[in-house]
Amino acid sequence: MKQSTLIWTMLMVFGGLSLIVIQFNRGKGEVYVREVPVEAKASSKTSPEQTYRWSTYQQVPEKEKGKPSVSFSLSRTLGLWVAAFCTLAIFSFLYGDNPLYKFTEAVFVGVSAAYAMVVAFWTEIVTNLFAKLFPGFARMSFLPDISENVQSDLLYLIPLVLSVLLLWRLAPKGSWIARWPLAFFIGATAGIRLISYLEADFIGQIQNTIMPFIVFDSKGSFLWIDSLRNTIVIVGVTSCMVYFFFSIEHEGVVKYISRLGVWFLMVTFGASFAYTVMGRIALLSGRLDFLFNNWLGI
């Protein structure tokens, strides 16, 4: 480790202790939490009425602490500093890197790899192919809501068989045997999302595009800003169609409509270049509202 990254590294580490020490003596970054009570009434055809009756927690501001069944929670409140620490943790990048940076990233995206892998067990290999293939045994243990009356669909033994054989590349022999339903699942993809974007982009685009130039209302009002906006629609796509045209020399007239296309193409990129950056900012304001209003209570 450089001698500066070092440096760098303890005082960010000091000043995170100290802002800690500071909290505690301040009496901030606590959660309060009010208890409010929930009763349900179920009944069967086979059993009487039954009133089931549990608590949730719901969170106050931190001036109501006092108030009755407003409680200290320690676990939201510990939940509440590990969002700060890895908040500032992932700001000192702003610094360079540094170790306390590659600790969060590593936090996170473990976190979101095993996050993703039990969604996808239980919504995917549970709902979708152990309940279709043993909906009794399913019913018993993980999905009491399944019907008796269900049966097996020995259809979904395809894709079981297709995921055994994809998981024998981790064998150390034999893993061209994985290509097979890596093949199947490419094709497959590949087929639907074609069917997809034709319908959504391409054949919605060109929906879109037909347009009148001229529009009066039921009437016979000239409507001139839904005019102008069909003007526009139509003769940015017709230039910028133009411009992507290559059989013919851009000279004369189709030289200052490829140019204009050349406009309406920098008008559009720096549009979504704005709204990317916008959404950025969004996200950049909602932390700093985090640390300032929920953490340091300021």
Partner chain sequence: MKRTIPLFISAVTGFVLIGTAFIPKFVDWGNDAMAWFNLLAAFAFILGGGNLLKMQLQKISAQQPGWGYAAVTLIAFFITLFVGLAKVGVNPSVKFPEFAWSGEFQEEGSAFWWLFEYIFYPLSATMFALLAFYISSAAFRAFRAKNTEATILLSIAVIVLLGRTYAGVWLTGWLPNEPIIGTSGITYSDFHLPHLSQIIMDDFTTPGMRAITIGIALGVASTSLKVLLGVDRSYLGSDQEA
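I would like to compare: after the form predicted alone, may I see the structure of the form predicted together with the partner chain?
The text that comes after this line covers the one chain and nothing more.
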């Protein structure tokens, strides 16, 4: 191990341990919850009336500690520490690739893949496939609010069959079968997107650009600021479109117009860059706020 690596590692370990000791001594990094009792009556009219009781827990600020029905939450406190650990482990990549970062990265891959699957299962497969094909069974199990008049929609057997064919890709033989649902997927995307993009983005944007160069108010007086703004937009869009038009040589007048277009594009890219930086900085400040405010309580 290089001397600098050793020094940095020792510093980080020492810093981490100190942080943990300070936290325990100050009693920070704890989460408190208020118990909210829930009482619900069975919805079924045929069965005898039965009352169900359970409790939910709402997170409260630490200053409410000691008030009635407010208690320490071990699971959420543990969660706070896990979140702090995850945040610091990812930030440790700034120092260099290390086992701590790799560990949290592996956790992230596993959790996010399963998270996407679970969300897709409950929001799409159960709600839009299972409930459409077997409404009676869905009503008795996951979705009791489905009306009793709802009948099976057998048309949904088609997406079910296509979905099963899609999973065939994982099979060792005949994986080409998965091309059929993929073809439906691609065809539907192309068909829907072609119309929607042409309607909203092509025609819509051109429509918005067709506006008067010279603007007057209702009394007939000239509004030079509005006229200038309209002119900038029309000239800007036209010059940018000229720059994107590659079927003619960019020479003579076209060259100057396309140059103007490039300047407008540079303005757009500069603003987009600034927004991207600000978005990332906002996320960073959110994580630092979490560490210093929620976890350390500074």
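Throughout, rigid core stands for the largest set of C-alpha atoms superposing within 1.5 Å between the two forms. What you are looking at is a predicted structure, and each value in this text was computed from that prediction instead of being measured. Residue numbers count along the first chain shown, from 1.
Student: Once everything's superposed on the core, is S221 shifted 2 Å or more at the Cα between the two forms?
Tutor: It does, since the S221 C-alpha is displaced 2 Å or more between the two forms after the core fit.
Student: Is the shift of V60 between the two forms large enough to count as movement, that is, does its C-alpha move by 2 Å or more after the core is superposed?
Tutor: Yes, the C-alpha moves 2 Å or more.
Student: Taking the rigid core as the reference frame, is the Cα of F273 displaced by 2 Å or more between the two forms?
Tutor: Moves: no, less than 2 Å.
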